[in-house]
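Here you get one chain, nothing else, as structure tokens; it is the form predicted alone.
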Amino acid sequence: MRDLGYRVIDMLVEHARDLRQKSVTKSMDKASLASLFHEPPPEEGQDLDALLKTANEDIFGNVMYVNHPRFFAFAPGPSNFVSVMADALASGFNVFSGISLEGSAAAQIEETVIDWLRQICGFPHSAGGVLVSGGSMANLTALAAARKTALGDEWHNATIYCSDQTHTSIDRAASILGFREGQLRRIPSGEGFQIDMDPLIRTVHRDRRDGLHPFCVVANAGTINTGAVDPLPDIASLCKDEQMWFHIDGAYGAPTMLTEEGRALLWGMEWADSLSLDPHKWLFQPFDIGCVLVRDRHCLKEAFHVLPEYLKVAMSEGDGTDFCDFGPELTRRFRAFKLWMSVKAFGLDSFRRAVEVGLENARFAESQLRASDAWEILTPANLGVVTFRYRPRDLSETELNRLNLSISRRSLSNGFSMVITTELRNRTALRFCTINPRTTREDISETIRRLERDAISVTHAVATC
């Protein structure tokens, strides 16, 4: 067992250190992959040598690698090394902590976490909350207990409003839900891809002239697209006029409160009814966790427990919290230790300071971007996301699509950085999202110099063409 636990270390920590230098991008071909992989069970064992062999050079030598400092594209998960280590014990020690009879410690290590997250983002001490895979998770979990508290069984009318620029984990979450495709209405954004609230309101006043019952507004605090963060405040007081359930998804923002600037931009997120935040990226941790806040803790409860006959001994035995009840998940992992132990192990502070290095990062992004004549800022550095487009003149916008896209396309192939596309009102824009605090000016000037390089040969081989 040490033997093959000192083998396991050595490669991470060998990946860790060799990470700079490996390609991002790399990937295999579905049929090359099945060559080497589909294969019936086999009857005997085999070699563990051999088998940390083919993992280390066939699994993860092809995947893209998203804690790589040049990795730019979606959201970053940076991780941590101390998370990895706690991670491994705590599947080691197999806790199960769906039931505080069974894991009382891993109950109160998740309610302290809890806890540290709504003192972050600001909830009242009445708040609480359930550790879950990931924002998808964490949205479906919201809009359930806000159905329950204030639908009840009926939701047969109710209406749901998000931005057009709203995560679809909102759309997966309301069918799922039972809510037919017409009861979501997505809302245009502004000009800085902001919900519009004049169009809201009205939608929201006919609604109820019609007959239906409004319910709940989603608001964006850090969009994935561009990192816009919709009118908290505004949105706050309407829902208030209205009796409407207000949910913040703050899956990519939200730990941003940690910071001055993140708390100014997010102004009003502690208002809301329900919020839910992912700590596997601002926060750093290796997937997977995500969080839902609710203001109420009560609400999590009513819409989750059920009492099977087999665990009435075990859950009236324990003292402690049983998440099991707060959630969909009776089986759950010991998600709470890794972000426990590295908020003990490197403090508050230098989390803090490794947001804002995301947040700064994004800034010299655009201001090198800007220091070129060939880029065209679409939106500016947010929440450390920024979006470009390369645009040289006497090009139509369904020519400047494809080249952007073409663009993209040579950062997938060369492996040096991942920048992939977004698509912003027919607009086919570059993304960076520079979250990794690992992520260097370096990486950043580098890969712009690369995106230009790639640019000028693109355009020059359409030209020739």
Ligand SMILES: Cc1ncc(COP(=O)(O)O)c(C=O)c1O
Second form
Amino acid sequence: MRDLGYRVIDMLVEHARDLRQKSVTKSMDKASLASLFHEPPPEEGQDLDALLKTANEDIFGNVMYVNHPRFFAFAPGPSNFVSVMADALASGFNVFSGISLEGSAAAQIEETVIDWLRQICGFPHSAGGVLVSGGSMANLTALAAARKTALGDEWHNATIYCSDQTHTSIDRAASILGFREGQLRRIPSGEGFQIDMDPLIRTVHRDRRDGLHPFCVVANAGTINTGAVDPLPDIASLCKDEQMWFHIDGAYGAPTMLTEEGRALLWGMEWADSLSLDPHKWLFQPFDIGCVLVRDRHCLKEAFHVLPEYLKVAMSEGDGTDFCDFGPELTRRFRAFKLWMSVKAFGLDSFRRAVEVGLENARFAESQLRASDAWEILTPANLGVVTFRYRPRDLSETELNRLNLSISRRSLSNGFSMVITTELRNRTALRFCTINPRTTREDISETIRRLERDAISVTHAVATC
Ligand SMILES: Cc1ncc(COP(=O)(O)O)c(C=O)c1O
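For comparison with the form predicted alone, kindly provide the form predicted in complex with this ligand.
Following is the full complex, with the preceding chain placed first.
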């Protein structure tokens, strides 16, 4: 056991040491991978040395490194080693975090970290929450609580509102919860990709006149596309006037509440009825850990409590919180431990400063891009995200879209960095998400230099064909 453990630790430490020099995006094609791994389940055990070698080279050598300092796509996953070790301990002790009788200290640690997150996000003492696998599950859990609290079992004419920039996990959650497609109203976003309040209010009023039951607004505290934050105070007051549930998807942006800048941008968060946030994004935890907070902790239990006959004694004997009653999972990993251990080890101020680095790096990327006439900023640095495109003169919008897609494909294939596109009102945009605090200014400058080099050669190829 020790020998295996030491070798695993060595693998992890060497990976962390060499990460900056490694390709961000290396991967094999499906057929080659299938030829390596597709086999019947082996009857006989195999030598661990050989297995670790396969793991190191063929498995972990063929995944993208989302914690690489030049991984700028999606929401990066800049994990930390203390939490990785904490996860190993949680797995090693195989802690069951469903009912407090089976994991009383684990339940207490979960209560503690949820209370920390509650304080960071400015929620009242009445609030509670539960840790889940990520933002998608947090949004599902929050909407399930909202549906139960606001609608009971009658949701056939209820309507939910969100902007056209809202993450698709909301569509999926609404569908799982039995809402038909038309019951989720996508409201156009305005200039800064924030929800436009006038059409939102008009749609809510019109729906009510038409006999529908507007019941929930989902606001963004950092959209994945551009980092846009919806006008939270305006939405809070609409929800209050209309007696609607106010949910915020802060899966990616809410951890910036640690910083002064974040608190100013996300002002109004404290009025939400529920909030999703992902420690596995901007709180530097390894996958997976998401969190849903609700203003009134009882509403989670209302939505999720069940009591199987074989757990009757177990659930009444523990005097702590049975977290299986707060969300969809009964058997649950001890996710709280890694967040607890890393906050205790580093201190919250280290997290705050690490978040600030991400905010600052996006501004640095924007300034570097602005220094060259060839780049156009599509949305300025906002919650660690900046979007841009290469824009030589005399190209049509269609040609620009094709060109920027090609630049992104080159970046994907050369492996130096991971910069891919999103779409903003039919324009193909390149995107930097700079939440990894290990990203240096040199990483950013060199990535831009190489993107520009790729852009020139792709433009040349387009012009000559
Ligand atoms: C705003 C937002 N909400 C929800 C999600 C989904 O989170 P997860 O991938 O952890 O399920 C994401 C993912 O990037 C996100 O950015």
